[in-house]
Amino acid sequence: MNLSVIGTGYVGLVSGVCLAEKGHQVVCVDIDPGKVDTINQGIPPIHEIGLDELLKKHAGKKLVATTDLRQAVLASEISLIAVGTPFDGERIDLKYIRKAAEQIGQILREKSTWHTVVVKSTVVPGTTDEVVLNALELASGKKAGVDFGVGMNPEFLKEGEAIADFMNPDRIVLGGVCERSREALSECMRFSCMWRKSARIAGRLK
């Protein structure tokens, strides 16, 4: 599948390189040109065991980085939102999630084919339905579940073991606004013949 990953921090870059390793074509999007150049050179901007080897293997081949969000969304079937969600000790700041959803929604206005937007960032319950879905619909002028898909795939990655956790998950939790959204996300995350034994598929988003 052709995937775009929005955000190249801990969750985004780890997800991107692992999905490339699993055979997907991945475009990682970041607003920082310096970080984009570094990733395209195969040099990880963060430290994580195994990340260096996988990025060197796939950079410029199965994985490329860009600052061009519009082209990345138009050229992909699924966009994974993996932007930062700063925590001040009391609450998670969702401004980057909201902005990413709004920008993707504007691009969906001009996209005629089905596209599924998936929340991968660490968020509080209700964020996908109440923040992301609403922002996408308002910005695109389209209806979720009818004109485009929306899904949720929370990460369970331990720092230092994130690559191993992603490549060999003990559980995969998926949610989608409609069956087509869930099918697209399931195909994206179907790593092996054992997938259906470890996955939990939620009927609705949270």
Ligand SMILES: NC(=O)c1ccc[n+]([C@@H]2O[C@H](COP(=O)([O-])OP(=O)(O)OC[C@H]3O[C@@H](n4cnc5c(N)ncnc54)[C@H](O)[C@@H]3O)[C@@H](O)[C@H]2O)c1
The other form holds:
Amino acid sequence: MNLSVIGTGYVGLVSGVCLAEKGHQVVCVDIDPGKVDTINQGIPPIHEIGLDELLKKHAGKKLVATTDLRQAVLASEISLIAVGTPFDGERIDLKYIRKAAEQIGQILREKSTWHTVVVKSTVVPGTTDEVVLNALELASGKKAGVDFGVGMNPEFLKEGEAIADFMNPDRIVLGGVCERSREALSECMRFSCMWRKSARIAGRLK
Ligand SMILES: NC(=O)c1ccc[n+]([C@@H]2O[C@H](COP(=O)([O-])OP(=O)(O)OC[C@H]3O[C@@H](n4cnc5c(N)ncnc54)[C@H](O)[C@@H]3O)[C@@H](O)[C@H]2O)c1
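Having gone through the form predicted alone, I am curious about the other one (the form predicted together with the ligand); can you provide its structure?
Every component of the complex follows; first up is the chain already shown.
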């Protein structure tokens, strides 16, 4: 599949290289041009066991980084949002995820083929429906579940073992607003279930 990953921090970059390793074509998007350049040179901006090797293998081939969100969304079937959601001890700050959803929504306005937007960032229950889906609908002028898909696939990576955790999950949690969203997300993540037979797809949100 053609995938775009929005936000190339810890979760976005690890997800991007692992999805490339499993055969997907991945575009990683970030607002930080320095990070984008480093990734395109095959140099990981963070330390993680196995990341160096996988990034060297896929950079410029199955994985490219860019600051051009519009091109990345137009050229992909699924966008995985992996921007930061800083927690101050009391509340999660949703400004980055809200902004990313608004920007993707504006691009969906001009996209005629089906696109599924997936939340990978850590958020509290209800955020995907109340914040992300609403922002996408408002910015696109389209209806989720009818004109485009929305899904949820929370990440459970541990720093230091993130690549191994992604490649060998003991479970995958996903959900979607409609069958088409769930199918697109299952296809994107299915490799993990084959990778380890004990893995299971669970937790449909709807
Ligand atoms: N770090 C972990 O171990 C871990 C584990 C599980 C889940 N999570 C969750 O995953 C999410 C991402 O965490 P992280 O540690 O990777 O974050 P991070 O802050 O390291 O990276 C986020 C990236 O998103 C980019 N960004 C922000 N707005 C953008 C936009 N509009 N378009 C493109 N790029 C944009 C930033 O420049 C940054 O590079 C958070 O919700 C976090 O809670 C983190």
